[in-house]
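Only one chain is included here, represented as structure tokens and corresponding to the form predicted alone.
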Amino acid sequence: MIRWEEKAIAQAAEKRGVKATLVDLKEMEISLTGAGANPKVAEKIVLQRCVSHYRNLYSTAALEAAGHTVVNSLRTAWNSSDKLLCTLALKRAGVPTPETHVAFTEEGAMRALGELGYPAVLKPAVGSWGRLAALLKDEDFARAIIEDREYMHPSYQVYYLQEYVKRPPRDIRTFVIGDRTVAAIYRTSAGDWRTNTARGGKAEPCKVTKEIDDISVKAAKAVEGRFVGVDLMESKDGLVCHEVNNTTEFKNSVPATGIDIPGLAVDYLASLDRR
């Protein structure tokens, strides 16, 4: 199924006279040992839009090995689609980020929560749209949630635990293309501590200030991202970045901001092709 975002990008390319071919990964195979580019992907520049974590990673690796320039790259996908690796990249780059711990057992997770304090947030290291993220309000609640995780897939037994940032009832999603923050929205949600628009969060325009631009571009560079979404929160000490999104969505952001995000993405990709 082609989402609104991919249709908008294709329409923006057509409007600009830029050749663009939509390729469904489900209909594609890539030789890992052959020579040259895959015949189903004739263009040198590939915009990776697959939402499946592993299909995204492995197809990007195969396409890069075949000589394609993929936006975003395997390095970017690896470091941004995994929250733990993203936190490490942000920390190395000096980007302000919430206090975060990782633990690998129930006992370790409870010790980490004792250091973080309550409330705290438990997130899967890999996941999107706020799924399986839990607000741990106290020790009893935390123990019940973590005990439940012990009976799930082993990937959910990597306990990524983060301080709960006291912020306004919103967060900020910015869009970085190249080395510029092109748009930003506030995401607000009534009745849910998660602000994801996929969960009913409302998108409202947000002015791109110098502070927002600086931290967003720095976060994008931390994961070597060329077209990414950056998630920020307004803490008492200033803005903090908690995630960078490798395959960012913007269906609700275009009408909220009036910014032609798909058109700007096409312009950037076309500029890469001319280099």
The other form holds:
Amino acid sequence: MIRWEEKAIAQAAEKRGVKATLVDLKEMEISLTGAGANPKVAEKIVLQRCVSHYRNLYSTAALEAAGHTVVNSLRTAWNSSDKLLCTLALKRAGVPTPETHVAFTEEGAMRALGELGYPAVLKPAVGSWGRLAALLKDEDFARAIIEDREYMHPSYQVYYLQEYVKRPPRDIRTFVIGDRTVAAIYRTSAGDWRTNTARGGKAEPCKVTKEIDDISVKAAKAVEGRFVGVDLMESKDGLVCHEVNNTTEFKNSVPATGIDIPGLAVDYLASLDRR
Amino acid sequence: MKGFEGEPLTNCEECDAPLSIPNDAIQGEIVSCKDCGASYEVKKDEASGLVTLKPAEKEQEDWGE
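So that was the form predicted alone. Now I'd like the form predicted in complex with its partner chain, please.
Everything in the complex follows now, all chains and molecules, and the chain you saw is the first one.
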């Protein structure tokens, strides 16, 4: 599907005379065992924009196997669209990230929460737009939420539990293209502890300081991301990164910052094609 | 629902408000009903140039960024 972002990227490409073809995954199938590139995707460079986690992951795998350079790569998709793997990648790269535990049973989760303390945050390892993310205020509340999860799909019984970082009522979303942080916004929540703009969080411009640029680029590199959205929180000890998004949205960020994110993305992709 | 797939959908199937297709609409673009926000996908027939709307895919559990 073509959202505001994809249309803006297509228009930016047209404006620059960069040949770009929009490909709908719903309309295509990809040979996993055939030789050579897929004829339905003529271009060597593919910007992956699929909104569905599973379609995104597996189509990236198939397109890479067919010889395409996919932005972002399968390795990036794997290590960022899964919050647990992303935490591990950030930790490996030395990027400050909130204290996080994983548990696999209700009792394990309660023990992990005993170590983390309350409030704490429970998120699905794979999930987006803040969906099913829960702020666990105390032990009774946590037990009730986790008991509910026990009746859900087994993927929700991977308990990804994170400290609740004390911060201003906002977080920071930055956009990294190549090795540069091109834009940043503050996301402020309106009556919801979650700041996702998909949940009504408001986008306001944020200056890209050296500290913001450093941690954002380091987080992007941790997952080998080439065009990613990095989520940061302002903790009392400095910035921490809690998430890297491999198919980042910027509909609200372009008007808030005045930065031509789609244009910069096209410039970067065109530069890859020349290499 | 007024119209069905393959025919022009002129009114929102949720709230019956009139739907408008942007002049620069492209194949696969998501447009929303201005009244209720229901989403539709633009389908363009390359041969005839006919543009139709069909209800967009519903948000799935694995959607997002």
